[in-house]
Each structure stands twice: as structure tokens, then as C-alpha cells.
Amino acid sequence: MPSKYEELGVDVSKKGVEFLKKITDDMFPEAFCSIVKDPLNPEWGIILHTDGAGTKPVVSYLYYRETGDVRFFETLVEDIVAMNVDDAACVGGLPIAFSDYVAINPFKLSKQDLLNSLAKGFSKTFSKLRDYGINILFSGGETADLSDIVRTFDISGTVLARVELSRVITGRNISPGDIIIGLRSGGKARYEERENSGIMCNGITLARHCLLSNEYLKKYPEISSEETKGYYGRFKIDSFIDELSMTVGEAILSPTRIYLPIIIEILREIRVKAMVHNTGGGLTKCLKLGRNIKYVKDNLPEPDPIFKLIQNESGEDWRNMYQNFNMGVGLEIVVEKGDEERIINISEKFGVSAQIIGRCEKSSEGNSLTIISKYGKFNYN
């Protein structure tokens, strides 16, 4: 079935990237994401890597301009910093230094409201890793008034990570009969202050669209584009849902859990063979890495109430649902079977909930995956 994520414009495949990619130095071009070589240090490699919030911010925004309340562009702070750090650690990189950069429409809102607001995101999120012994140094960053370009605002960051070349994470040398654990996105980790509804960055178009009220649009025009459907929930943004155990508002706005203490620790003790932030392309981002390898996943946990509630109010497909979202799943690592119980062990000591979720056998023809859940079972290539 068409998926109701594309109708809105957001392409998942990301076409058209390829092109960027084969101009790259990138020395492990099928690792999550890309290595350059240092060049003071043959022996490290460099990780530059950029992602944002997705439309997040258009939800912040429209929770300001409803109850004047801040709190929600601090937390996209957390969600650019995962976004980036978590995508580096994926390739055993170890982040150094990360910049911002906020492009803002200064007649929609106050620009020293959002940024004395970040500055306070950036603040607690960099001093609760201190506290893991994770030193990220914040280099300041990039602001720029856009009017004529942005409709509200939008955030993204970069981060500096370095990777010892002989241990870089590939991906390369996943096997048939390796296991696959995965960490949950939902829940409330050990370091963080409140209850994660587990949507993360990704789908947000989607979850906006479905889940809020047409009033919003009416109000505020520049929260959507005239192209699109437009807003056809049935939600307000304080609307508390009994399911949810906190409002849409705050559901949708959940900041991604950032997985880097956990992974720094798993990997000081365990040589994993692939890690996935299940970010783009949902439950099907594993498919980009390894040889010939078909990943069988059939003992997913439940997804979240959120994935729920918005595939029921947007009726987008299942199929399509596992590959908008992470349906629960947040991060992926595929180890030899025998080293599972150890990852999920460092997992939950930080209060985060793991399981086996899958295994790894032999494709005929390139890489492909099999979902089994109770919604169905799904074939992706």
C-alpha cells in the first residue's frame, strides 16, 4: 500500500543520495555511517557527521505559541545530540566535539527565547554524559535568521568523533547465526529525568499530521505545507492519553534517547559485529549493512502506545509502520550467539529494557529482511 509517510512528502529510501556518496572519501563505505582517514594519524579515523530533529521543532513551536512554554526546545537538545552521537558510536567512534546549527524565522518567534532555551538543553545534556565520564567539548555553532526560507525554525548539529582504523565497527563480518538484541526507545533510562514515549526522531511528519487537530493550521499556517493533506487528528497538544501516561504533546515530543553510555560500555567488553540506530527507515535501516545477509526478526517487542495510537489514526499500513518507525526498537546490536546475555545485562543495568529480537542467516541475493509480528510478516530488500 502506498504509505501515508510519502504522501506527506518525506521520502524514507532517501533517493538521490547515492550521488553525494560516491564523491565522498569515505573509507568504509558500507559501515552506518561515513570514516575519512585522519590525516595527522594514519592509524585513526574521522567521523564529521550532521542530522537534526526532523519536524520536531514544529511541534515545540506550536507548543510555544500555545501555552508560551519553552521547556520543549531545550529537549531537542537531546534529540540532535543522539541523532549524531549514537550514529557515530555505531561505527565505534567516540565523540569529541559537537556544533549547532538553528536557522530561525525571527517573526514567528523570539530568537532569545529559543536560544537562552538550547543553551540550557545544551548545558544538562552535555554535564549528564560528564557525569558517565563521556567529555563531549561544545564548539558553538552556526545561527541564522532565514525569513524568507523557514517557515518556523529548524536545529541540527555536527559531531567530531575519532575511531582507531583497526576497530572500526563494519559490519563487514556479520555471519549467518549471529543474534540481534535490541535496546528499547521507550521507557525511562537510569539518566534521564522522565518517561520516553519511544517515537525518537523519526515519523514525526506523520505523527503531527494524524494526531492534531485542523484548528492548529488554521491558527498557525506555517506549521504545514500547502501541498500536503494537512492536519487531521483529533488532538490537541495537551490532550492526556490515558495509554500514553502523559498528553500528545508531550508524546510526540519525547526526546530520543541518547544510547552512548550504554554503548561505551558494551564496547569495552564486547566486540560486537554491527550496531544500528534505528533511525530513517525504521526497522529496516540493518538492511545497509553486511553481505548477502537476511535478517530474520520475529521476537520484537510490542511497539509503544504511540506507534498504536498513530498507526490507528492515520491508517497507515503495518508493513509501512515498521519502516517509518522504530516501533520500540531503538538500537540494534548483532553479536555472535553466546554474547547476548552480557549486552542485555549492560543494557538494563541502565535501566533500559533488551532482548533477542532477531538472528542472522544466509541471502542468496544481496541483503534482505523478514519481520514476523502479530500485525503480520513483512518482506523488505
Contents of the next structure:
Protein chains: 2
Amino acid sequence: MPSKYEELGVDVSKKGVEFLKKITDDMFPEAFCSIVKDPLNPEWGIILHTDGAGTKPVVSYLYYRETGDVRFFETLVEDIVAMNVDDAACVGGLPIAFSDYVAINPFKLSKQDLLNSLAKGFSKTFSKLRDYGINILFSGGETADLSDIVRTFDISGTVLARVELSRVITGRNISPGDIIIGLRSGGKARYEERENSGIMCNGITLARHCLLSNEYLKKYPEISSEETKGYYGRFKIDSFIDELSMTVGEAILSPTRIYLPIIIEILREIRVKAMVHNTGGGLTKCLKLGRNIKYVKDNLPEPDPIFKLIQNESGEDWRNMYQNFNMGVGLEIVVEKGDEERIINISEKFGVSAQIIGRCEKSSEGNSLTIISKYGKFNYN
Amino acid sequence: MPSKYEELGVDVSKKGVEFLKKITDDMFPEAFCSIVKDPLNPEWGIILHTDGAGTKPVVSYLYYRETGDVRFFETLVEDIVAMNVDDAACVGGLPIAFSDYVAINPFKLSKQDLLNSLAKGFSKTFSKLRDYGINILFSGGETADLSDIVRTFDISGTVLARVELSRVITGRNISPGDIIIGLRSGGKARYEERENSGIMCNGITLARHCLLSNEYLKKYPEISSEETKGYYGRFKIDSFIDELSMTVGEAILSPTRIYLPIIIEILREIRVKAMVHNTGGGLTKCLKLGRNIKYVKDNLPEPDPIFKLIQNESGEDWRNMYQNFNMGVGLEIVVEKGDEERIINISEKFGVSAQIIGRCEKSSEGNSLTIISKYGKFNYN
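Having seen the form predicted alone, the form predicted in complex with a further copy of the same chain:
Let's see the whole complex now, leading with the same chain.
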């Protein structure tokens, strides 16, 4: 039976991607993201990594149309920067430069409003990172008028990052006995301005459809394809939900946390075995890494209220929830037993709570994952 | 009065892009594309450049739905590679690595068919370039299921290229008296497999709408937004047109020529003053470069038949045609008088015809362009 999420046309297993994966010039195919060799600097690897903001643009568009407020165009920049730089950081890569790609239907929204907001977002985001010694050069990007392709707009970005080949985090030496630390996706880091729902950029399609009222679709048919059969939520975009301590719109559009300032300090002090950015694939993303490892996550934090709300409103299986969403854990770090306290301390110094969420055991064949939660015990491989 | 092209929601002047341009860390803001400094190699600049295939995906989708043939998914790779590597080459950049971004509506087409074809396209294109000593590492990319955003699919790419700072082609020293050489976009280069209509990736929205029959829109409503008011062409996608020596579908989907093998040989032998890849903005793209230069193009080749057909079917002004399309000249090279013959010889050795198309004169204020053709005399600034 397809999950609620698959019914909306989203395939978390990313079928077909293997064709492209197969032809990459990846030096470390087992690592979290591709690294190619740097012809000019043989001791270094290049990470050229592209990622988008999922369907968050649809909700930021709706917010803009309903309120005239452009602030969630601005925060989309944090999403695309986080989605890229934190993926690169998972292999030890430090960002050098960034470019963006925007495809827009100019009949539906003002390109000037959008691009002006994005420019402000880039200035703010890169300036905040500079305070932590992270200097990302913005090289511009492309804006394409594609009304016959995009219903509203789409945004993605590409980061160029570098890593010394001797310091690549491949995940190759994850061993039974290693500890998995989870860093929280919700809350508010010291360097952030607002409380965050923790949703990041994955699962947005399901979140939108199950939370937002179909009235919006009647008013703005451009927020959905015909096939996804409408929105079925009980909420308006500005409905304030007590459990969330924010509106539904703010919860869906909370920008993806950029973990990089924390990661850099961790990497400076501790030799980590693996890092996993829990984007597409949610808490099962770790299955990409390691050899014959059984990941056991039996001490996950209580999922942030947004995830419980989505589960409740959509009726999605809990098993799928852990695969569609980060469920409150945006980044996982695998370390040797003994290093866990130092990681937790560094993260909490930045205001991001962290805890041991599980451990690595030996698997007889391939990787597997067991999640033990109060919502059930789920196995994945 | 808006041009036929603007009525379709495409703004060739790219309003709003200045917001992003303003905040780039560009070392040479006057050059053809952004160059940022390389912190690891202070003598080198980094070009991180993103561009897409315009609305060619719509036509390749239509071709696939009508014929089941995936070959024009494969050739889209040539488009996105050309759009990126040749832009980077215009400042002297040589490509190192490439990543792609695909946003897809999986309800409308098979992701596996698309990605498998793209993978074949990347293998072929990079292998062909390797024959000319150009080694581009493929670092993969992102494929996003976005049925609520994209009607069919969208594709873009990002190239990482490098240039020695002492060899950057800024266009700064274009002087009155310099000669403009035009390299043809149509025909067939030695390293290409098929005759090319010359259309490249710009103006595709107008080409589609004025050439293709509205029957397709009735059959596949997903090939247009509501606002663009339908297709109004006389042709089927497989209509063979004698003047084109190919079908309408093949003409619109002819892949953008990759000039890089020719450019590399030119740069090895001749110090060029500027290069202009005639993408968005068509033959007016040169206005970006130089200081107080009046470009006079009075010896343009006869536009390839596809451009005449589009003009005839759409009724677009000729003045606009030169701004929407490359009109048969895909790449312009500005050199000192005396160097023109060597450039033409190199290009023709590769099977790409080239000719002197005009010259640079002094302008009293800012840049300007005069096109003198049998279709009229047009001024731009």
C-alpha cells in the first residue's frame, strides 16, 4: 500500500537516481555525498552539491498571496543553503562558493519581490555565517521565466565545498559499539532569530496537503497538480496552534537549521566516524552509510509537535513518518563510545539540544535500522 | 507594446536580477559571468555558474508522449552542458566539474525513463569532450519530485570552472576598431552527430507557441500555463519542413552547440578581447561587455530557416527577433583587427562556419548596438 506521502507523488526511495549515481566520478561512493578529485590540488577533493527547498516555495507563495508578506521568500535562502552546506559538511567539506537557480511563473508573482527578498536572504545568511568564520562567496545564479513549466516558482542551489582527502568522512569505519548522537531540528539555536518547528525541507508535500484548507486550492489552483487530489487540512495558513506556539504557516515555513557552525567546532575537536543530515529519507538516511551495520535508535527524543500534528491530521503510519520526516533529529553524528559527551556539550553551547539516540550493532547482511519508539518498533533496510 | 515573446511571460531584460547581481562576490563585475576568488589558489578564480535549458523540456516531454522516444531527454544534457561551460569559457574558464538539478512531476512521466536517458546523455557528452582533452567530472545532482510545482519537468545544471586571474577575459579592453567574429549556431560541427537548426536554448517559449498545434494542448494541458493562451501553430511535432530539412520537433529540440573545443584552441593561439555566448538577449548580449562601445553588426549571416519560420508564424517584429534569438550566431568573439582570419580558420577546421559580422566603434555614452540587416536597421542600448 502506498504511503500517504507516495500518494502525493513523492518517492522517498528515489527510484531512478541510481542511473545518475552510477556515472558520477565519485572518489568515495560510500560517503554521504559525492566528492570528485581536484585537478589543481591533488590533496583535496571537490564537493559540487545541488539541492532544493522541496515544495516550501508553494507555501511561501501562498503566504505571500494571502498576506502580502515576503518574509518567507527570504528564509527560503536559509533552506537551500542548509540543504547544501550541511550535506557537504557530512563528508567534512567546507563551503567556498554558492550559486542559486530560480524558475518562476511571472504571471503569478512579482519576480522583483521574489528576487529582492532572496537577495536580502543571501546577504543575511552569509553575513551570519561569517560571524562564525565561515566565508561563502556568492557567485549569483540563474533566474528563468518558465510559466509553462512551473506553476508558481521553484528554487535550488549549488554549493562548492572542499575537503582534504586525508580528512574525508566516509562512514567506512563505523563499527559495532559506536554511539549515535542526534542534534535537534526544532527550537532555537543561539545564532537563530526565531523558534523553529523543526520540519526542515522534507515531507513538505504531505504537511501542506494534510494541514492546509482546500479553500486555498479553490482560490489558487496553481498550488497543486490535478493528480494530488486537493488539500484536506483543517487549518488556515495563519491559524495559531497552541502546541506549536506558532501559526501553521510559520511551522511549515520554519527555515532548515544550518548546523555548520556547530559541525565545524565538532570537527575541530573530535574525529567523528560519520555524519548524517536527515533530509530525504528522514531517520532512515543513515542506511546509506557504513558496512553491515545495524543501527538501533531506541532513545529518540519526543517528536516535535509539528510531526505529531501531521501524523494526526494525515493518518500516515508512524513507520512512514520516520521515513518521511526528520522527526525532530536534523543531524546524526556517529562517534566512538566516549566521545558522546563532548559532542553534546558543543551542540548545547550553541543552544541546540543533543542526546544519545542509539548505537551501532553488527548486521549479518547489509545495513539495517531498528527504531524503537513509543509509537512502535520499526525495521528498515 | 509588449513583444510576442513578452506576452508569453518571458522578460528578456531580466528585471529584478539586479538584486542578486548586486550582492555577488564577483571580482570582475564587468565580465561575461561571475568569477569569485579561490581561497586555496590565490592566482586563480572560480566560476560557479548555473543555467538551464529554458522550456525545451516541455517539447522533449511532448515528443516523448507522442512517440515514446526518449532521445530528446538525452540531448537536453548537451543543452545544459553547453549553456554552462560556454558561458564560463567566455571569461576564459575551463570546466572542472558539473552537477545537475531535475524537478519532475512523476504523475506525468516516468522518472526512470528520464533519468536513464539523462545518464546516457552525460556519459556521451563528457566522453565526446574528453576526446578534445576536456575532462569534466560529473558529481551527480538532485532529482526532486515536485508535482505541485512543475507541470512536467525542469532541468538545469551547474558548472565549476577555473581561470587564472592573469588570463581572465573581462571585455574591459574592447576598443574602437576591434572586429567581431560570429560563429554559426546551426549546421553540424565535426564533433556532432546531426545537423542542428541553430536554435540553442533561448526563445523556445515563442518557438513552441507559434509553431506547434493547439491540438497538443488539448491532449496535454500540462504543456502550458493558463495565461499563455494556447499554442497557435500550424505544425505537428513530426511535420517535416523542407526549408529546415528536419521536423519541427527536431528543429526546436536541436541541442545547443558546445563551442568549448573550438574556444580552447582559439584561446591557445590568440589573445581575444571578449567572447559573448548569445543566450538570453540574443544578439544584444554583447551590450553587457565593454565601456562606451558602439557595436555595429552589419554583416550578419542570413538567419537559419528556423528563425525565419518563427518570425513568419508569430509575426514577431524583426527588432525583437534579434533580441529573443541568436539568429544563427551562437558565439561572438571580439579581437584586434588582424586576428580575424586565424579565428575563422580554427572554427572552420571544426566544421563551424564563421565570419566577420561587425566592428566596434566609439560610443559617446554607455554601450550601444546597431544591427543593419535586410530586415531593417535596429538600435539597442
